[in-house]
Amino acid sequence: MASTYSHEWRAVCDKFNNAQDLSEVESRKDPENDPFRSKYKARELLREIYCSLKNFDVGENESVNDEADQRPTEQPVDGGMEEGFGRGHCGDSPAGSRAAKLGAVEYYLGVNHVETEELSAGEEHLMNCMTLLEKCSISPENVSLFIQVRNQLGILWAGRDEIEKAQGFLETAEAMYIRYMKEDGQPPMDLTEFFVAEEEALPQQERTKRFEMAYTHTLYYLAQVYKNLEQYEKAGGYCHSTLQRQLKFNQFIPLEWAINAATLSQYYITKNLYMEGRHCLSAASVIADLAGEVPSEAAAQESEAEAEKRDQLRQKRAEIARCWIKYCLNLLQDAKKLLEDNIGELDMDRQAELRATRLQEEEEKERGRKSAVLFGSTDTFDSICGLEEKVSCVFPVDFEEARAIFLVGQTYVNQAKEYFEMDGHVTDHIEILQDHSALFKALAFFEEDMERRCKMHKRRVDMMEPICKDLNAQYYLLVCRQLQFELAETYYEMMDLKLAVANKQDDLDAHTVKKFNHLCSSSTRFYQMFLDSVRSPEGKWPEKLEDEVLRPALVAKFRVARLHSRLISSSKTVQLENLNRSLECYNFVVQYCKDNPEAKSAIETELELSEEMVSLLPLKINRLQANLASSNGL
């Protein structure tokens, strides 16, 4: 090889330099009608410099021909335990050093055909690159060559849905950082250094930080692979690694490394790990906060960046805050769950079993875990913390524990909202009044005083109904449904809860029964708005309901059925009229299931009341015929 003081081998390192330079700085200026213009520069000066590489000398006794029969025996395979990671060139050899420097050229080629959307000549390179390192063993002068190559393969085959292939060279590249890292360890090379005079090296410290960069990459990449080979757990695993990775090396841009710890949490929840969600949305939180203050309204005004910034920071902040509602929500309803009996009330017996175990439960819990999942640095570790301690992560078990849950809950709805305004955020807007009702109605469950618990659904009623009146069912027919069948099931609780407590009194008053009609009726209209948007624009009811509304539509009738059975009427007419009313739409579920037997599975229990009042009603209703004849005969 030409000595690193020569002439040619600096004419070569310059060459290299230029190509950088258009690779990364003078490619962002390029026009939008040539937008690879500095790329294709940048190819040439690499092929060039390919060239050069070839000509040189390789040693007085080695030659092209001698290296290509020095290849390992057993070829490392992607996606395996290499075998033959010891074998090889040795990296400081000049064979070594010139596999690797031709190796990086192809390594750079192969990303320039890459990113000028040249696949499968990117491949090539890429491959080629690999073929060349195989006559090495790893070393300090190559390992960031062997694992960025096998980085690049990973990510071009998991562009083209070849996920298998992506994680063997990703897998790979993974083992041999940790083999590397056990049996060495040393800062290694990186690859721009083959292109350098010796004082022009990298500092350690530097190489370091480039070589952890690219393991970090090599985790973040395996993270997309498993979610799509959904092994969620592992996926979730290696998410956590990378944003631990990114704040231990400062390698990290504070809103989008904020938005990926958010959305961690949400996987967390969902395992019911609330200790590992907490900590994801306080470090989520406090990351945020790096990125610098909101500009004004006055400063964005003036400033289109201004503008842009400000409109980002209130956006991704936001976006947490929603994260932080469903965690809230999520651990309300987590414990409700637990804490149920069949009929979805409060068991005390599990209240006091949850009490007495959840303590001891949760400390060695937390002994286990939290080593393992701590984010930050010493500038952060306090703040996150801190921000931990204002919520709870364990299931609440009184009315006390879900009130302060609730209430950092019902903070964060107000939080989001100051984006997510009804004014040009519709669906998200009513997105977040729908959780913030969530949130309510998980409280409620909590709640033993009947009046109480009313009053918290009557909140549920308050926020949703004049959003549902206002909103264009056109434009919106799927959020409509759901506000209308949600403020049916409302009212439909108030309406039992009203039940519950008039059955504790000797006499209904006036006002009572006023009160309850009045809960049954609106239950009815908001159910009967649902099942009115069912129809066709004809007004015909479908022969065949759609999947998605075929659970709600008939659990709609059912309850519209109920809930004219209970109205209150002191007139025998008007009590046969609600009777027949409920009896036609029992026999509608009936007929509709035997009509549709499949539908049968999802309304097992629905149907099985509507049957039995099928049989049962028509002699109450000939009972009261009769009364009513009696009466008029007098």
Given for the second form:
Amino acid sequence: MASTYSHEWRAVCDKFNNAQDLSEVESRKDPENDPFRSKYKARELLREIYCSLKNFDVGENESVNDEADQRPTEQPVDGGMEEGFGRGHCGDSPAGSRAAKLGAVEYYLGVNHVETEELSAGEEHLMNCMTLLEKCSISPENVSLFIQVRNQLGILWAGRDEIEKAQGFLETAEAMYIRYMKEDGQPPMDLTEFFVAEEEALPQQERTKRFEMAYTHTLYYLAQVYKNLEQYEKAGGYCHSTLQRQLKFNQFIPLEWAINAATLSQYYITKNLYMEGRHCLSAASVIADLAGEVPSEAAAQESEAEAEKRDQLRQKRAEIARCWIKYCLNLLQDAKKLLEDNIGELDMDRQAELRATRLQEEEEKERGRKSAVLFGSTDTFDSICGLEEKVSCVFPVDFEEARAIFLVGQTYVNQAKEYFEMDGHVTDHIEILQDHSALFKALAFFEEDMERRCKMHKRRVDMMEPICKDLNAQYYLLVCRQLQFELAETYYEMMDLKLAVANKQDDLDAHTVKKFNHLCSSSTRFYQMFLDSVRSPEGKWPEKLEDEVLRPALVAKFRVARLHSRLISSSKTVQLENLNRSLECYNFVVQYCKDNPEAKSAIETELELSEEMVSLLPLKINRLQANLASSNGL
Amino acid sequence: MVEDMKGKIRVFCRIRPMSRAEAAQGGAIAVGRLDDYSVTVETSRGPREFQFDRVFSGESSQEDVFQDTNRLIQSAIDGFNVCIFAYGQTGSGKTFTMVGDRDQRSPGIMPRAFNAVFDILQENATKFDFKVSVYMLELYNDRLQDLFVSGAEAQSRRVEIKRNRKGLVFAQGAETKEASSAGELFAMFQQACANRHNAATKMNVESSRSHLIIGIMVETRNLTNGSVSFGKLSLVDLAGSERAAKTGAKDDQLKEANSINKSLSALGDVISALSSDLPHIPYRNSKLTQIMQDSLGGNAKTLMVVNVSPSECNLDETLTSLIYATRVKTITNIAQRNLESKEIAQLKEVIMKLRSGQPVEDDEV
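For comparison with the form predicted on its own, please write out the form predicted in complex with its partner chain.
Let's see the whole complex now, leading with the same chain.
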């Protein structure tokens, strides 16, 4: 650059700095009734800069008939990359440099218009920038601009609901980054450096950081684009990459990053990608710890700010614990689905099968997937690995393995409950308890010993029954119904187990019968409670059941029917009473479906069986009655 | 089975009549009511249909809309936890729906609810003793503020809404006032709105907009047997803030991060949206989501009224509102289990035996 205009050049640089300052700093102070005041001023300065630049170098330039002069026709589809690495001016030549500078001003003008809600003008400037760059080969001077202008155009077109166009720009930017890093890789100049003196150039490290941040934005926008295109898997991958890069380049807020990673883990769980899920959760836990110490209760009393910080930290960490609970629970439940036979018991053949597949998968995993998903810088990596080692990411096949996962889940339950205490966080607290109960239920599946299994179910009952009694049933209607139903089912399960144990030992003594009947009645009691909750405040059963209670209510009636008939009694009178009650319930189901035929599809199997029982039970009842009559000497 | 019993939120959609300004701009209509339950929207990619529990067109009256909500008021007095949310962008008719016109010649849901509460209580005055108390809060910038207190003092106090197992709700840090008539309630409401306006003008452009939260607690004591029940009616007026949705930003617009230092704040929203059934969503970025969650949890009686404009020039905002409203309705699953439960298998065996005349042990049936 000739020094003849170094004076003018200085002026341009100063002007640029002013424009930046107006745009970023002053604009925040603009009043509400004139919110773009500073940005308009900045715009004027940028325009002046543009003119000045155009006037420099006239004569020195080879291609004076500036393509840049002509307002280019709209090129909505970006074909810019292929030309980028070869044709036109070399990026470092004076012509290339000039084009880049003009392009940068066009870029800032474009962004300025977008920020002041003038999208068409913004688009025009951004497209100009792109066109200017097309004349040059890609160099460290212009690659950042190349990428960032496409980021902006991506946002712009997405805002106009033209997702595919946005996708085009962003994917080009992505490809350019990859190619540049492969073929060149030098820390590129940052956009702000176009208008600074050489002494004020950024250090390499800073250049790298900003360039990488620009690319992280590209990935972040692509994640959104793919989500909008409903390509969820791809979107998930890009979210993951964004998170990875945030960590790698140390551009993250710990709690925010941790929560995002924890949320991503939940997505992976829905896809049965437990290895990735575990990695996300471990990273989330480690990074959440980086957010600092929790202020003490005393400190929280003193200062509002400390109180908020304390609450925030505790809450977020408890949320991460809940994500871990879901991880453990889903891992156990998914394993159960693979291992169970058609009546819900562990199938030995399937168990063997799963063991075999697991071995295979272990090897594959070691090779492929793992490296792609790793989070972390050198400091955090070890901590993350450490956490991962504490819990498995493969389906458990036997009790020992299941138990290990259960215990991890239980630890997180206790952690989560510390923050989500009952009073103040009723629904959250109960959700956690329900998860805890579900953990026990899943573990019970793997337990072979029926007595021990029964004890696990007892733990569930002990956990939920007090709450169920304690809660205001009207206020927490939905939750109470869930608890009632779950308790009824659990007692039912325990009843079956008690009987199975006794039958195995061929030992159905009076004590066991009493126990059995007690469990049976308890189950009935809770189904009944649930059914009562469907009644109106005056105690009337609704003529028509609402959608969300239809199936559960009819199933409850069906189960109560069954329960009544299973009560064990040596007295024939009592037996008769029980059978009659049973028949009444089966009848209810049948009658309701007759009166409301649309309900049939909700309860097909149970209806079928109820109809059978309605026709068969009376015979049995009659026989019993006859028996009773004869034994009474009639 | 427990998973089947998901909470169901009823959603009504109300399309307002075209405004003069819209008519002046050409009056192109993009939103129409197909029938009592469906809305159709003409998007740039073709027509799109949305299903709701009720759809009201521009011709519907305030009375029409309130009729369907009246039952909920009764439930609140019966001791249930009832919530009515209104959602919609500014200008969509949300305020008209929730509050009514300025002169109150066409009162909206809130004033009608105030009247309905006291009407019902008066009807039962011989059977019940009652006490009505209310808190009115504003939520903006993620902080709850007491609207019974004005300006600076409101900003300095920390307010939290907490529930305990008995269903007793307390707005910690905020004033709860007693009301003995609908008129009193309405006067309090007007005062609260006045305070709200003051707070709002101090906001700068970047902050999220404000939401109004009214909690009416009704305590009834049965004069015959002395039993006491607590019910609550929450009326929430949600501003059209994109933060209201757990899944965040306007569906088709990317969240920008122009300045290199700005954090990628919407990344969590994107992740949350990857699947509609994440086991747990820790991404509660706002108090609003928290409050809504609390109101929905354990609550079987929630109503959301989403307001939209019929005209083409508001299409983007309308779509955002409708899409959000659709997400808010949780789907009740009637899970078809493919495998038979043990119990069914056992019963089938019993039936088989009975049918074939085989002896069935008395305790096997």
